[in-house]
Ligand SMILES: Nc1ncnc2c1ncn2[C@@H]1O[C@H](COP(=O)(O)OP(=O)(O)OP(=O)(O)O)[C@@H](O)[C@H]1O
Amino acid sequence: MAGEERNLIPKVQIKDVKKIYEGRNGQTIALNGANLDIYDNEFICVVGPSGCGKSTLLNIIAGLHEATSGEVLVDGVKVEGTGVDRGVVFQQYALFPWLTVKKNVMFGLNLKKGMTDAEREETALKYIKMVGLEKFVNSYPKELSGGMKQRVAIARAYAVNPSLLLMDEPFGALDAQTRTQLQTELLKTWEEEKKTCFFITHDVEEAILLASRVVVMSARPGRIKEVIDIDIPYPRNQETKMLPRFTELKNYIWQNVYKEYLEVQK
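Chain above, on its own, the form predicted together with the named molecule: structure?
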């Protein structure tokens, strides 16, 4: 990224965010001081061992959870709840089973004021087409495969045209082929629409393929351990994985993450 762009206000500012959950078995420190600036049009991928606080951080940025201390600013404004500027794709598919694909995608648009029903429908159809589900607009979630459901969730998030997309392991439960296909689609759409993406994954290869920067989180209590610039130019595709630089980055990041997995085992 050019130096001058760095002078702009970051799209997202994560400032010393701590999160303590009070449970029946006492407290869990999920995040212990996370700090990160994310710039406009960046694609950030977050990796780290299970339970290190990745979803917690995403939920705080989304405004679904409140930080115990610290704060998150989006476009310079403190996050105090959800907003149509932020689209979320959850770790588990979160579709309404009683709504068709079209109605599921239109759902988020109900929050957008000043749109007619016809405009909502037109927008929903555009994004359903983008994820290749135009033949399934009137299907219900139970009639779709896991990959198709996740495409609906992605279409729903995109339809609202958020400037920030928050995605929590969106491809985690998918088979390798569908995953590869959705990665390619996501890259293409991001390159066209240039939104800011915050994407959680367990898969180091996926992170390097997609991200402009990869964030490695440490074992719980979560902190941001290292941020690695992925200096492989876009456009990228599955062949990018064959580049020697890709392998170098993969080995480096994997070793880094693996240390954190070992911490969890202790």
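Follow the form predicted together with the named molecule with the form predicted alone, if you could.
Chain alone follows, minus partners and molecules.
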């Protein structure tokens, strides 16, 4: 991102966020003072060892969890609960099995005031087409493959026109071929729609392929260890992985993640 853009007010401000869970065995510190600024239209990927607080941080940004201390601001407003300004996609598709593809995508639109039923349907069909499922608008989730279900979830998140898209390992449960296909489709969609994205993954290659910046989180208690600019220009595709710079970044980020993984094992 150009230097002049970095001077703008951040889209998302994560300020000294701490999260403590109380359990039968005492306290667990999931996050211990996370700080990060995310700018408009950025694609941020977050990597780190299991249990480092990646999903906890995403859930706090989404308003699904409350920080123990610190705060998250979106467009200068403190996050206090969920909102249609933030679209969320999880690894598990969370589709309503009794609703068709069209009605699943329309579900979030029902929460938006000022739209007619015809406008909701038109919007839903637009994003169903965007993810290539226009032939399946009247199908039910049980009739879809895993990759198709995830496309529905992505279409539903985009349909409400969120200013911020939060994605928690959305391709983690998919086979390699489907994952590669959806990575390509997500890149194309992001380049067209220019949403601000916060994307969690365990796959370093996936992070580099998608992200403008990669955030490496430390082992629990989680904190942001390093933020790496991905200086490979867009548009990107699977052939981008063959670039020498891609390999350099992959080795550097993987070494950082592996060090944190070793900390977990101690």
